[in-house]
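This document opens with one chain alone, in structure tokens, the form predicted on its own.
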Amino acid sequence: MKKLFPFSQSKIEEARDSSARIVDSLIPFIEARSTASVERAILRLLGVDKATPQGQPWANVIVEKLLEKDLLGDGVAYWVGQALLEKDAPVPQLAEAVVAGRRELGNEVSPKAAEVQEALTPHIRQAVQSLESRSREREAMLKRLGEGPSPLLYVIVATGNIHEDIVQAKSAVMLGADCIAVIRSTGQSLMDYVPHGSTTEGYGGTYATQENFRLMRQAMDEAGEEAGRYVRLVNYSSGLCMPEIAAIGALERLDMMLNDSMYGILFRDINMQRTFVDQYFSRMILAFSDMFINTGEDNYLTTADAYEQSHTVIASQLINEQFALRAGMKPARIGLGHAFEMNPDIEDGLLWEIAQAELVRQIFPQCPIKYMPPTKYMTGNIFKGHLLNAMFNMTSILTGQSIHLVGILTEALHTPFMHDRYLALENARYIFNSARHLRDEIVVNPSGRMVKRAEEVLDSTVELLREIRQTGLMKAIEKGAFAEISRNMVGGKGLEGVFVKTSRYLNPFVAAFSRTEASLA
């Protein structure tokens, strides 16, 4: 892709090197720990996906039983493997017996880890093959149907009722949407379990459950066949159940998941130790399943000023990139986020938006950048909102964004009507078609305002990352380095679910995700 701005490559390299060192310094801390949600994700990958008549997921019941015995430090896989040594059976069958109280995990016998690993191997192989088969399904459908041109048009649905969401989503696909994101019910990120079954009573969104994922995936495949293009399905792998939702999303062939290394810390006050460990394993699952992540830097600009704090967005993107790479993600699947959130009343605001968007595009040329629409300054003036969205659409096509969340003229007023979505998609399609090759035709003044602004943001990013490299990321978050929000290392929700691994701790998926199918056979 043609570069519009003449950036200093050495500054970009320094910023990326600082980010790599920041993340590398945290990896030993992360690898020494696990969480209740990581252990529940392991069970879900092994097929433990049911719940008690009272709605308590079996995965939660089993992990809590091990916690009560102070045995979770060995990892749930270790104790499941021990049970399989005593009597080999499908893991869901074993889980049912444990939940019903007919069997106990964690007796006095302590087999060697190698024996446990051997007992687990066929079950891990089966789980890995299930994930691989879903990836192959996606590849085959993409090859047969293709998908829309870049930037992909991304639309949200959020009725609270999965069946109504399906109607809304199918309508959006027929109007031109390429990606459908089902917004999660308000507060679900703070629930330390994943609800079971289909749901119809979410508030401000629809609960993320495996059955809801299955229903929407089926519906989007049907809509894609009718529209003649593959439709990508999106949900949230975040909050206290980040790894579990990554697991069920992979099993149900979702394509993208909102997954950020710091969002939960900053915006949901989830403990940073919990979040850093959870995001690492969740990204391993998503990477193995060839899914996209979408990071959440756009949220920074809803609390902090988009002009003054632009450099914090770039710094966070670089850190998110490094965390994803350490978890095995390919750059082509790391969808870094940013947003069109300058105050519309400032002079040359459009120039500053273009400068920021181009800076992001050039720093991350291999990443599928996700660009978010105006939200902070949207009001009841829907005509001005529609105009702001048109300027956002023009900036997106000009700067070569990859995934474009369509701006709705009634943003912040109510859940969009289908006609609101129609107008939004029409606006985006018109501008994208009209200005498809604008980037190829223009030359930017190398000493002009936009280039100077981008250079200032890059310089500030380099300086901020130098500071974080010195203090460490956790200390930087405590000092409010991002989104002007401060969080404490031992504060927030979910710290009780973090534990240090014992010497015999076992999570066989970490090794399995780095192997080929042939090596597991």
Second form
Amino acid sequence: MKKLFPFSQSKIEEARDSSARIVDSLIPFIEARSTASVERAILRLLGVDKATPQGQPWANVIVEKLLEKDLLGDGVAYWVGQALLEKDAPVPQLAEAVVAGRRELGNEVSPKAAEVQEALTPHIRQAVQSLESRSREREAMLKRLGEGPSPLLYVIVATGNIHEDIVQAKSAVMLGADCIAVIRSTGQSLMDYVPHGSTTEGYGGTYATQENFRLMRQAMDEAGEEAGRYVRLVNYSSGLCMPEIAAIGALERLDMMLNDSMYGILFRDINMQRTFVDQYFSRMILAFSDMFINTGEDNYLTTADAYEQSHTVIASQLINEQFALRAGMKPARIGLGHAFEMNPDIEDGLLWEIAQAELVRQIFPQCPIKYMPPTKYMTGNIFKGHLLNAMFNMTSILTGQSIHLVGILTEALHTPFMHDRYLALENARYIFNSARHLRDEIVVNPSGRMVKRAEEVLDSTVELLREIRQTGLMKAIEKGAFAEISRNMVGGKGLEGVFVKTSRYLNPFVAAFSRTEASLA
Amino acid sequence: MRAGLKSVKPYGDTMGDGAVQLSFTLPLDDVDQAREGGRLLALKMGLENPRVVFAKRLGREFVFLVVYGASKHSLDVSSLQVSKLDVVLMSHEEIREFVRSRIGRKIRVMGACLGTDAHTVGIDAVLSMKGYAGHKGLESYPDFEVSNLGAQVAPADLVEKARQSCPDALLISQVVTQKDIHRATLSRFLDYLDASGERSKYVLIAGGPGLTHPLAKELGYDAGFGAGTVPEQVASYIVQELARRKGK
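Return the structure block for the form predicted together with its partner chain; the form predicted on its own was the one displayed.
Next comes the full complex, this chain leading.
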């Protein structure tokens, strides 16, 4: 891709090198641990997708049983493997028996790891194959239907009722949307389980459940057939159930997940050990399933000042990139996020937004950059809000952004009405079409304001990452390096679900995901 | 010339023209049917000479309309009473400045969804870092120490928790209003507080979509905040009320 700004690559390389070291130093800590949610994700990948009549997911019941017996340190797979050695059965059937109390986990039949592995192998292979078949389905549909031009138009639906969401989403697709995100109900990120079944009551959004995923997938496949392009479906692999949502999303062929290595720590006060371990396995699932992640750096700018904190966004993107690469993700699936959030009253504010967006584009040339619309300075003045969104749209097409969350004029008032979304999509499509090749035609003043601004931000990024590299990421977060929020290592929610693995701990998916398709066949 | 307070009407470019613009979507498939339907609906809404100036199909079964018309209604505002909370709205920065110059210490705030209510959306909007609609919550204010007890806190527990940590302000959220449960719960909490003789120690605030300032006052709270409240309003009120109490 053409570069608008002349930069020395060496600064970018230094920043990336610092990030790599920051992340590398955390990997041994992460690999020594697992969490309740990682273990539940393993069960869900193995097909354990039901709940008790009271609505308690089987995955939770089983993990809690092992926790009570103090056996979770070996990993749920280890004990499922032992039970299969005792008596082989489909894993969901075994799970049902365990939940009903007819069978127990925790009888060690064989102490030999190889035998446990072997008992699990056919079940793991089956699980992996079902993930692969979902990827192949997507590939075939993309090939047959194609997709919209870049930037992809991304809209949200959030009625609280999955059936109403489908109505809204179908209309959005007809009006040009390429990606549909179903916003989750307020508070789901802090629930330590994934609700079961289809849901019709949510607050500010709709619960993420496997059944809701399935219903929306089916509807969006139909809408995509009709519109003649593949519709990407988005949800949130974040909060206390990050790996589980990744698993059920992969099983239902969702295409993108909001997934950030630090968002939960900062903005949901989730414990940092929990988050670092959870994001690692969730990204392995997403990488294997050829799904995109969208990171959440836009949130930094709604909390702290967008002009002053630009460098923390880039620093976080570089760290998110490294975490994603460590989990096996390809750059083309790492949708790093940022936002158009500067105060519209700043003189030359548009220049600084363009500088930032171009800087992000040039630092991550292969990544599908996710660009978020103004929210902080959206008021009840919907007319001015529509104009702000137009400036955002222009910046996006000019700087070659990839995934464009369409700004809606009634942001800050209510979840979008159908016609709010129509006006927003019309605005974006008009500007994208009208300025499609503007980027190719523009030459930026190499010693001008925008280049100077971008250089300053890059310099501050290099400096910040150098500091974090010295203190370590956990300490840096404690000191409030990101979004001016401080969190400590043992604070926040979900620490009780983190445990150190024993020497016989088993998660066969880690190895299975790193193997090639051919060797599994 | 100015129209009197006895018959106020919307204004476009001529006094008394009643000019109104509105837009809405009708769940109809046919554009012509929707245009005419929209016009008739505007008439029913009390608009004279409604004109549908724009109609666009939004997928199957929906048509978006932009309509202009003239309100035939007018309003006598000469005796209209608007109850207002006595507070000057300040920005994040102004609040910080106010606390540092007028109070000189950290402000402690405790919030909870009281009783059976499990809807933390309101209290989280006001207290959490993420806040609401781009307005960061009180956690993001450097001079505020926030304790959010979350959902379903029993009134007696809240009295006890408050006694232990002595907050300056207590924020009680009530979202569910079925069968007036919010009034009963809010009153019950004050009964407990009175029993412990500690009501005057705190700035007492009730909030929720079904709440208004007059209702909160009626129940015995210092202030009430309803739908659409942003954290700055609550923070502005707390610091100004504390300054007032300090001044006494």
